[in-house]
Every structure is written in structure tokens, then in C-alpha cells.
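Consider the single chain below, provided in C-alpha cells and representing the form predicted alone.
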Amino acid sequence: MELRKNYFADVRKDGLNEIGQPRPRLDSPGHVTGKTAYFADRNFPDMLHLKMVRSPHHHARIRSIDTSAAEKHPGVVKILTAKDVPHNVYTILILIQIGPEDETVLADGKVRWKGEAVVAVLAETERAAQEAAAKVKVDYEVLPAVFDMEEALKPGAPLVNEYHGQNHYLYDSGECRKVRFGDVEAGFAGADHILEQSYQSSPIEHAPTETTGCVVAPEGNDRFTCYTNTQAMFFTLDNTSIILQMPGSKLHFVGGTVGGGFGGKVDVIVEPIAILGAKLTGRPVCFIYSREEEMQISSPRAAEKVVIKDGVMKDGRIVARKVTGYTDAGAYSRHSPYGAQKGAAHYPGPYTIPNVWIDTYCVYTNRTPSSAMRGFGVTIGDFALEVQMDKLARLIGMDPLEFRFVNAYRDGDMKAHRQPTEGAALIECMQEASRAANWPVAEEFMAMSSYTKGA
């Protein structure tokens, strides 16, 4: 890392002890010597193994569940269905007042995606649990499913999630999160050129080295210790407390070490049912995703579609931007309504555009529920925006970096969501990038400053 102290010398504080200094990660020695303890390193006497019976259908009504053959299988100790879960409908973000609750711990009456958990089997060995799970008989009535976001939003589309009543999340701004700034139609009317393009992504799986899981140990007095690889310790603790209708003081969560997460381990999926199994059997319980489950069941980065329409002047100024974004939540909300909302705030990009119109939809389909992944809600949007910027520069015959200098926001500029820009430093970053890449730009751009009082 190199600090360029010639920038912002009048406001910069030089008494920095950490920034710009090499610092070893505190957990590195344990990782490289094999001394780091992961949740799966815990092994308790009489520990049970939990395996799920999962839906083979994308959308179906559950007519009946027959566990009689599975119950007789050697080694089986307990079988759990929806009726055993104290509070079987939840949503992760209810803790920050984002509802409604829309996801079941174990499917109750319907399944809404292929792989949804229906029955939990606890047995003496992992093999016994797998074999018993295969003997559970579920009678399904297969229902029409929808997998395309725009199809899901059309009238008459199959209803994915009855807890919402429509195939989109309902924000306080309506069917989508909206941003309105200036007069976008007037901006288009006055533009020299208009370019509209669509960008689309597929779901992306995190593929961590360590799969999702936890180990739960009863501690007596109705207290339980849960060793978990969650990335969201307090979300997991509080949601588990709600789902199991237990005070948080009875639950001790131990985590902190994650063998690869990238946002994929923020969902509260394995801990509540594992603790419930331990509570009902009085024995330790281990619930770990197989590699197949991790790749097919754990929530991916959402599929997204972004439609961008820009109005641009011959001198390079973007005068209007209209964006419609679609985030595929899959069958349940998880973190997707938040991701779509972040996109709405982000789509103008780091550019000062006087007229902006943004609609972002969080859409429900019969696909695996999506959730967090490394800047979710903005990462795919950034790709779309910057490809769009290159296309706009090409359209008017302008160097793509100089085109960005023309439009880059500076301190004091008003953003589309009505927050003034502060501490941007974008001009200076681009200047250094041009030097590092040996990308020549005109002197007028190298003389610019992120201060509005400057050039």
C-alpha cells in the first residue's frame, strides 16, 4: 500500500498508526499450523446426526407425510415435522422490522422450491439418518411453477408465496423501491443521444471450503450451546430464540471461525432445527450440509436483471438515467428485499446526473432462496453500470476514462437519493489509476479536483 500525501493535505491527519502499515491477521498462525478450531471439530458422546427430507419439486402441495417406515429404521431416534417447530414461520430480517414472516423451518402444507426441507431425521449415525430419510414417504400434488422474474410479475402467474399475496416484495413505496430525482423525461427530451441496454446475471453459489452446519450440546437446565459457522451471530441467536420460543439467555452460541462464508452463512437455516432436535432428545446433535446440499440448497447470490436507459450530450454529460432492476429472491425473502433496496440507492453510480428514475423489484420465484454475497444488491449493478458507461463513451466517440471524469461526482454534488456528496476523492482515484495503467488523459482532467471549489 502506498499513501499519496499530496492529496487533501489541508484536511488529512498524518497521525495514522494502522492505515498504510503492514499488519498480520491475528488468526493466520492458527490457520497455517492447523490449530484453529472449527465447529465440526467438536465431538460429543452419544451425538446424533440430522438429515433432511427435501422436496423433489419446485412447487407442490403436501397431501400427506408418512414417517412410519423411517421410524422403524435401525438407529433412528427422532423424526421432526412442521408441527414440532414452536414458531414455524419466520424471516431473518424481522429483527430490523423487515417483514412479513414468509419462510417455514420445515415445510407446512406446501413446498415452494426444489430442495426445501420437509422432514428432519435424527439418528445414531449419519448413514442411518440418510437411509431413514429415504424411507419417508411424502405425497405431493405438483403445482405450476414460475422461474422467470418478469413472468412472475405478470397477471395470472402462479403465486409463489402466500405469505406475501403477490410475487413481489411490498415496500412502503409500493411494488418496488423507487428513486425520483429531477425530471427524467425532460432530460431524455433534451439529450443528444439515448442508449437503452439490458444486463442479466445468473445465481452464483459461494462454494465455501467448509459447508454450512452446526453442532449443538445440551448443557442441562434447558440450556444449549450451539457451535456454528454463522457469519451473523446475533441474527442467528435472536431468530433461533423466536423460532423455538426460548429466551436468548438459554442459548449459548459459539462461532467466530468460518471456513469460507462470503455472505453465504448469514441465513438462519441449520441452528434452530438442530437445537430443537437436541431439546427433544436430550442429546447432542450435528447438522452439516453435504457438498451437494451446499451447492444446491444454500442460498446463492440472486439472479438479477438491470435495464438502463441513459440520455447523454455530445460533450459527455449524462443528463438522464432510468433504471429498472429485478432481484430474484427465490421462494423466500431472506436478505433479498434489502439487496434490492441497496440497488435502488446505488444505480446512479458515482456520477452526478440531474435527472434520475429508478425502480427496483424484489421478485419471488420457485427457485432456491437467494441471500447475501459480497456486496449483494450492488455488485452486478456496478458491472452493468460500468459496461453502460463504456458503451456511452463509445457512442459519442469519447475516451471512456475522460467520459467518467466529466460525470464523476464531487464534494457538494447532490446524489439522486438526496444526500450531498462528501469526501468523494473519485477524481483523484481516477487520476492515480490513469498513471498506474499508463492510460493517457488530457491535462484538463489531470488538473481536476473532487473539491467543488477546485477545478
Given for the second form:
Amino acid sequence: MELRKNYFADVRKDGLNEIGQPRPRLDSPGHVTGKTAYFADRNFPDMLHLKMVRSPHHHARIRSIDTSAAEKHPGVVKILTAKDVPHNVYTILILIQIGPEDETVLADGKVRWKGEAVVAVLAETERAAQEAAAKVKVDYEVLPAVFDMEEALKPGAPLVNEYHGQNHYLYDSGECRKVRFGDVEAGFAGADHILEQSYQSSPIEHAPTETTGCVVAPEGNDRFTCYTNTQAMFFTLDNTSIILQMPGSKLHFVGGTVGGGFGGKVDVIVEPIAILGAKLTGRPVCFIYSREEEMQISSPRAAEKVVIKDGVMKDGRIVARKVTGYTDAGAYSRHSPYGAQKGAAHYPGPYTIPNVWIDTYCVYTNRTPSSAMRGFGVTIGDFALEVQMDKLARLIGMDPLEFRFVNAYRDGDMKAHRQPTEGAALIECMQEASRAANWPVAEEFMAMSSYTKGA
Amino acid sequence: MAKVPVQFTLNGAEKAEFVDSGTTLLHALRDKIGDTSPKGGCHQGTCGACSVIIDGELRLSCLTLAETCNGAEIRTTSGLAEAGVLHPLQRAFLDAFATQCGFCTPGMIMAAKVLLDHTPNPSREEVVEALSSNICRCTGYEPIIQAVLRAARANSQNAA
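Form predicted alone done; form predicted in complex with the partner chain now:
Now the full complex is given, and it begins with the chain already shown.
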């Protein structure tokens, strides 16, 4: 596909010499020779294997944990429960003051989702760890669970997470993130047509070929080297430092090589417990998710629900947009309060609309905690918005691409969350798409520019 | 647990190890012998990242017991380059941007090598069929298919 190359040619003075030139990937020679070192390629003598005992229930009180039979299993070296973790209740984003701490490294008194980590077993072999984990007896009192965001927000719904006190994240703006711009009700009142639609998505698993994990080696001086495939090296280092109450100088993280991440490896899950195991046994520890754990236990993209109400004029102008977004965090926050907040800023879409009202909720349910995945907070929103745009165009009998030209934001336009538009280039992208896709639009749209309001 | 002796050649070199009965070839290669080029992505025979060549045939090392490999000739991606010169398949994967995270790459190259050993000038359909047991989650299959076709062309030009 040949693109015109003269867009913004006057903006950059630094001749773009690399553009259009193939450059070898730096990591490719290692990949094709099998020499690239992934975390699991590190092997140490006397390395222990860690397996997790997980909750079979979506929501339950833990009456008791009996590890006596597991301790006697041949090859078992150490069994860890909540009391062994120095700072057991944590939340990843506490590093940027997004609290409260709401998640346990190992369950303490309660489990809030099916698959939650309860007891860690360290043994000489993977097989011994697996067999011993099956011998851990946990007595549960099953509690009512809630799996639907709207059910979770109703009065009287089972409380998912006591650290929040209600089934939604409490922002400084209240029960949701809010954007208020213009007068949305006046906009609806003056519109030729109103269209309200609801869009929903399921959780999506990243399914990396390399499963989540780490290998930890004690350095013999109370310092630990952790080989990990985390996508969030310093988040992991700092959170591990908090959870284990160890200074960062005692933690040496080695990573950067990830066998597929897609956002699925930004949570801090395997490293703290593996380092704790290495600290308490003095031996190297390997904790690698099985394929089943990767698919069932690791955070997926959040399920979302997006309700969009638009007021549109016959000439194509959207005059009012009201969006209510719901992000299903599952049982714990992880990155979801941030994802829901990102949605609030994003929901008007790349369009200039004079009257906007947005509420986005981060909701807790007894589902697998969700977290980051490629553009989380905006990807599902974009799906909803662009389907809505097509429906609106059809409603007023306008070409869907021309409809987007009418509403496209341009440099200098004020966005609903009060950031002025800069370097938009949306008009130019659509002009090029019109040509490349052979989807012609009227000449007035081909003459438009992102730089100026006038055609 | 009683150990079982295993002896085979790996990329032309004699190897001998004692393993627990039931140890997979993947585990023996990676953790005993130290060839980590075969990868463990699922340990249940579905992803193809552990693919190796045993006596000329493509095999999943995660489903092959090490003790069944006595006397076998085993080849892995780490032994493909000769005297530091990349094999045409490795060169083609590099040049065609057929790697991204790289985790599936050694298995892909093994599957492609067995194909080209048997079918030097494969059709696109034959390439797709030969790679159909190997999962890539990042790059997408098109650059990988193109790399295998490119390697086949390079081979036939060299032969001509």
C-alpha cells in the first residue's frame, strides 16, 4: 500500500532517514539460534519448585488450613501461608498513591475468586510440590458470590472486598470518574435524533506462549536475584520490596526478555512469594504457571459494559454524548481503577462534541481479577464508540466516513476533559484511508485539514 | 527414585545422562543437558514450542519420554548454525521479520526444517500445513510462512 508522503512534511526538519528502511531487530539473532535467555532457561543446582494451593470457590470464608499431611510428603521443604508474608495485603498502584491495599499475597481468612492463592508448597521436584499441594486441607464456608457488575452495584449485593467497603472503587470524585462538559441535557433537547445503545464485552486472556513465572537465586548475602518475565520491572521491584519489607537494594531483578506479554505480565504475582520461599529456605526457587494457570489464573482484560446516548443533528453534527462505562475489576483492583479512569478521558472519542457527560465505574465482582491488556480502558470503548458512529450515520442517512469527517477533532479544539487538541492528524488519516480503501468522500472533506477549522 | 540411563546424540555430539523414569525429553534437554532452545509453553503437546527432530522426524519433546530416545539422533535449533554461519532457515526468519518475542521460533524452525528436508520446494499450503502444530501469539503467521518460502527459494538457488 503506497501512502502519500507529503503530510506534515513542513513539521519535521530532521529528514526521517530510517522511515521506509528495514532495520534488523536486535533480538532476532538470539531468537533464531535458540540462544535468547528467557527466565525459565536459568537453572540452578538444588532449585526448589513452588506450586500453589488455590481456592475452588468464588467466595468463601476459610475456617481452617491443615498442612500436616502435605508437610510429610517426600520432597517437601517448606509450606507458606498468609502468616509467613511480612506485608500480606497490598495493591500494585499504591506506588502512585492509588489505594487502598486490597489484595492478599496468600489468602487470609477469606477467598474472593475461584483460583485465589491460599497456600504455597515448595518441594524438591515439580511433581512432589504438586502432589503435596493436593494434600493440603482447607476447610471453607462457602459465601454468596456475585458475577455481574449491575448485580454487584445493587443494594444488598454480597460484599466482594471489605477493603473497599462497597462493590466499586471510590475515586476522589465519588463512586465513579466523571467528565462534565457543556450541558448534555440541553444538547439532547435540541437534537434531531437521540440514539441510546448498550455494548458489552467478555474478559479476554492474553494467552502468551511463555507462561508467567520467575526463577529466584539467593546470592548468599541476604540479596536475591530474581529472573522474571515481568513487563513491569520497577513496579515489581518496588511492590516486592513493600510486600517482603526488604530494601530494594536486597532485590536484584533481571528481566526484559518476555515470551509474549500483551499486558498480561504487569501484575506483581509470582515474584514476592518466590523470593520469600528462597529467603526462608536459602535455596533457589522456580515458580512457573502451568498452561492451565496461565489461562485461568492470570489477569484477563476486564469485562466491560458501555452505555452510549448520543444526540445528533440531520446535518451530521453530534451535539451531545452521555457515556456510562463499567469495568469489571474482578475481586481486586490491580490496574482496573486506572483503566476505568482512562476510559473517562477517552470516551468522547476523537470527536469534538460540545456537550459531554461521562461516568465510569470500576466494579468489584467475584471473578478473576482483571488487569492490563493492550490499550485497556479504551479498546472496548473504541469498539463501542465506532459501532455507535456507524449506527448514527445510518440513522441520519449519511456516509459513515463523511459522518466522521463532520465530527473529527482538529487542532485547537477543546476536548471534554479540558485538554486542547494538538497534532490530531485524524482528518489526514481518514483522507488517506479514503484513498487506500477506495471509499470516496465528497471533495469538501478531502479539502479539510486538522490544522484549521475552515474547510 | 531409581535412575534410568539415557544415551543419544544431540546435534552430532554424544550425550549420556541418568534421569528419573518418566522424565520428558524436554526436561532432559533443558535441565540436564543444558540445551534450552526447545521451550516449554504448555507441557501438554498443544503449542509446538518444544518441537525437536528425532531421527529425521518432527517430535514434541514435552510428550516424548527421554528413556525412549536411547540411540536416537536428536537435533535442535541451537545446533543448526554451522561454524557460526546461520542455517538458511535462520537467515530467512531473521530477514523476513518472522520473530517477535521469539518463544515459538525454535519450534517453528524445527517444523520448517523437517518440511524442507522432505519437500525442498513446498507450496504455500504445504508450509501452512507443516507449521499448523506450532502456535505463535505475536508476530502472526504470515511473516513466518514467508520466511520458510524464502529459505526454500534460497536453497534451490544454491543447488542450481
